[in-house]
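A single chain, nothing else alongside it, follows as structure tokens in the form predicted on its own.
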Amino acid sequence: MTSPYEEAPLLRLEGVRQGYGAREVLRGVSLELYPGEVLGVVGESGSGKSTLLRVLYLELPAEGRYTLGQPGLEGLNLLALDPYRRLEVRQRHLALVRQHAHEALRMGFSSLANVAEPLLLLGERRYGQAATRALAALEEADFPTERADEPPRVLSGGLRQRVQLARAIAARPAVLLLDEPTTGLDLLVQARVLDTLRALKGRLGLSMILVSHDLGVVRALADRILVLLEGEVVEAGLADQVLEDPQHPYTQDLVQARL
């Protein structure tokens, strides 16, 4: 069988930097993400995590080089393109689900239009196929159906985040970013919320690139670990071997915090 690391990177990171003002917050960041792989990117509060994640959604401008093998993508550096263009790729190639789930959705439309309606901005013209399509997804987010025309203004946390992940997967993205999808969720709901990914990732293969400050949740899911400090990556390699043999100092505190 044909290890995932012998492809070519689905997506790539090279020296990517992007600050505030004279503030620095990513240090010429690098990485790659394989074909079915989820990436665990860690760290503490102010690591970097959140920017580098909205570098990679596109929602920040930033210097380095990112590539996406995806058709018609082919070697273009997506930092360089114009804000249409990114807009495209964000929307045809890229999705995230946030923290908050209140940032992403419409709290008081229905779920089922929810997820339907990045269908339609991809060019979906008959609104009956962008909803069956919405209502597989919210099933394969293991949503219960039968509350799709409630809002997400009335259910719980957990539920909120199952139409986020709907909406996410409707279109198939090539990359699903995920921040911190768990945080404020009690550990059950945790739990099922993670089972779910995991299911997702083994039935679509889905390439994720996680960032969480709870390595228990990296622990998880990830194939690989990415450790970012002070916007620099410090060490990186495979989960287990991060998680029970760390190298570098900063992740040796990192995991004994967490014990």
Contents of the next structure:
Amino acid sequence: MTSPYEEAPLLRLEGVRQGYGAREVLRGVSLELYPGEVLGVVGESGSGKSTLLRVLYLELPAEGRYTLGQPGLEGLNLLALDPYRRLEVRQRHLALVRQHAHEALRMGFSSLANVAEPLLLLGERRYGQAATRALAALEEADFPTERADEPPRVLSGGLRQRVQLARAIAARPAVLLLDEPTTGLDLLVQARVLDTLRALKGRLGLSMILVSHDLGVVRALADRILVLLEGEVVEAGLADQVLEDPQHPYTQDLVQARL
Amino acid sequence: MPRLGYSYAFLDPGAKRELRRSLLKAVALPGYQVAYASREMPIARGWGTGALQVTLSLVGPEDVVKVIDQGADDSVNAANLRRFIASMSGARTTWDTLEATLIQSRHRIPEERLRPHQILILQVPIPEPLRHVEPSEPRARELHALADYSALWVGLFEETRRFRRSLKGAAYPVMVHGRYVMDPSPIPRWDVPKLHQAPHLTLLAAGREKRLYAVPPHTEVRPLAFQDVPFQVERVRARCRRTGVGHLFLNAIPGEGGLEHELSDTSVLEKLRAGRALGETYYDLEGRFYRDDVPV
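Can I have the other form now, the form predicted together with the partner chain, not the form predicted on its own?
Below: every chain and molecule of the assembly, starting with the one above.
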């Protein structure tokens, strides 16, 4: 992919391969993420989107090269790190918003405690500071803070996603990964979550990788789009360019399917 | 004289060797739970079989053994274990903390300060401090390996948010040597600071769960606590009904006039009643701990 920006990429994947048994799910995927941009990854079910996100979140081992332009990590292939260092990098630099909130949140603990967890993980040992920063993150994610003591299990799907978002941004990660963050929500709630994400992008200058099968969601947020088909990148470019003038037949099908 | 017709100290030499090797590993990795082949013992699992095996693997005829159950030397369980250890090893037994070389205890650390030559062996029902937050044993082991104790911190955060303090009365989790979080067995919070930089060796064993672990002498043992909500021990405004002592750990006992209190440590209780001098205690008459680098 040629660089659309003058800055050096914040995140770079080169020739990443990952498979389940004999079946290869990612077949030499390369991508770059630049500071402050949103990269949308689209493709049909089974194209390898979620696997790609899990590799990016250092949750799955993979072959290839993965670098992050962060102090202390320059030139380091994150895929070659031992599990302990991988976890450290994940906790310090990455955050993931999952499609299903129950996979990411402790449903029995309060929303505030859920948001405070990444801060505690990174060594915050002052209760007051952790509580204040967690409340601020909930506010940034447009969560009604008067409900901060309620556990996610009693919250609606939309509010749960906001708790996830707050948790993801609380420790100010370098890269925010979003796995179908609005799937399963009704249209109005979807629009509100997207508004919040847009606001966060503007306010905090977050760099995000958004995975979705919904081109509408990707169109609303992404600066650039990457199209995945059977574990391979078949098209990549600026969002408008890919959506208005798709080059690859598969991308053309995707765009037409939406219309 | 040890009882004839059995291996010395009941356990066969192979079992003792395995236990001692596991203990050495536990001492080398403070706070790390070492798996061992917990043997069948002539008492039911859950009644101190883990600590009993450790005691039997260490005891020699020159040792002086003390067994306490929740601070008491005279409980049925303590008396049974004591007699069994003595009959199998020929070791002398005592109630006096200062005289003992091996102290097997259920849920208490004595009030008199232990010395470098003494070994404290604590009975443990649940060795895994993550059990309540991570029910999967393999996952819990993984979290220990990764030193990922966020779930415990989240639990502490939640309790602090709701009650302004931790509600954990016993088995308060501690960080050992800055690496492993350990369940110190269900000792009261009052006893937790006694483990920090202690001059004696502490061994902890769970027979039912087949795990043992250790705190070597002079090891850092810190209770998990926020800097701005420090760890605190239990403070009761009461005095022992038999000795009048108010600065040591007291048991609450239902009495005729309501709740009454009595010293939990029977060794101290008996010494005070007999007018004998106490050794140095961890807490002084004003309730101050003997080390000032431990918040109590």
